[in-house]
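Heads up, the chain below is alone and in the form predicted on its own; it's given as structure tokens.
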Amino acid sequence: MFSHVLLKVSSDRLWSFSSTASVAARSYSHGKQETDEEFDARWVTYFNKPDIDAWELRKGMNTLIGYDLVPEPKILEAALRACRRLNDLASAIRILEAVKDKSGPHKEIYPYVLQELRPTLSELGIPTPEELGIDKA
């Protein structure tokens, strides 16, 4: 970006302007990092919110699933308690839907993370896609 801007109006002058608006910083991988520790945590906290209502809950699934990466099983624990403290038991369905999407052609991590859940799983009565038998479509 010019920070100095000259212009030249007739052949013996030379009209200066000084532009502040061009020289803005940017600073697009300056930043601090945020660590995996500090990820997973921010996310817990957002979906232990008590007062978290429906949309909050699918917009918070929404982006984290937007993310490349799939949410470690402690993230999702949060969000399936948020869904049982709403009642919400499709969302809870399509959280583990959308974890088994995002595990892709690796097949080790979805049944890893159901492991994981399973007692969360168990405890809010919140059957799997497969026990649901809606795998097969």
The other form holds:
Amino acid sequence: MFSHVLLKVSSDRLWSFSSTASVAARSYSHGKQETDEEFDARWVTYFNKPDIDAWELRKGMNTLIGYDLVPEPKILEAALRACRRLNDLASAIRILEAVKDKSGPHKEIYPYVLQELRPTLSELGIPTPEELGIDKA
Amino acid sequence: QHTLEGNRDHTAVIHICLSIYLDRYFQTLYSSLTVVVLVHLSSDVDVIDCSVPQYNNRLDTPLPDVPFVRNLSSEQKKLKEKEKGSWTQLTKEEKLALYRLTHELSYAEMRQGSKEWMTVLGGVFIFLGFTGLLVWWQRVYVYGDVPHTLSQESVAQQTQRMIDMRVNPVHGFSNKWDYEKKQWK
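Structure of the form predicted in complex with its partner chain (previous: the form predicted on its own):
Full assembly next; the chain just shown is listed first.
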């Protein structure tokens, strides 16, 4: 009998909780939509992990490239620094290639990204695919 | 009786010898065949171990699971050690070598097509042409004569009859015949 009363009380609570929560959310999805800044921040934090391992770098990069977007330069900078911590130059160059490929027909994205990343590239000594000549088959 | 038994012994001996010989022959043949097959298998085909992650060239997977070159020579190992230091110390060739150790094909190489389509199209046309020759031969040597109703004279007679019958007089056949002037319009 006691437990029956408890159940009733808790179900009343659930009712009121759901009615207030729906006000904050948008109506086209049942959860809160992540903003671009939140998305970027999340990925920068991911790559900035000091003891990131090679698998996490690969997984993160492959997942990021799978999204329908070109990653922001700040995410890419974090990824390149992760490559440096892992002593993996080849992956750093590959990331730049992937960004260019991901831009597709929008040819102005890649030069912009390179321009933003130029300080990091010079500091770490990462060559662009063009400098190595692998941008042409 | 002696000779009969002797013969029987002889044939038995021959029989046994023959069976042993044949058995040995087939044994060696089989073993040599299997050796040949085994050698063939091990030398021509590179068996891929599908139970471990493999390297792959994919545009949507920039960083493959394993590097392309797994077994490094001593020079390559030295280069890998140098990679642990500052990358500004590496020459362009060394950087390129490091890239090629980990990746087989660059993005540009992955994206480039081949001229295979020309070969395929050419092959298709060759075979179509050959088929055309066969069809031509068939037309000449296999098919019999065409019906006599298709001769010039017969067609003329048919056409005259169609005009006389007033076939399609409104918009079609007879419409195009001028009945006064007795000629086509």
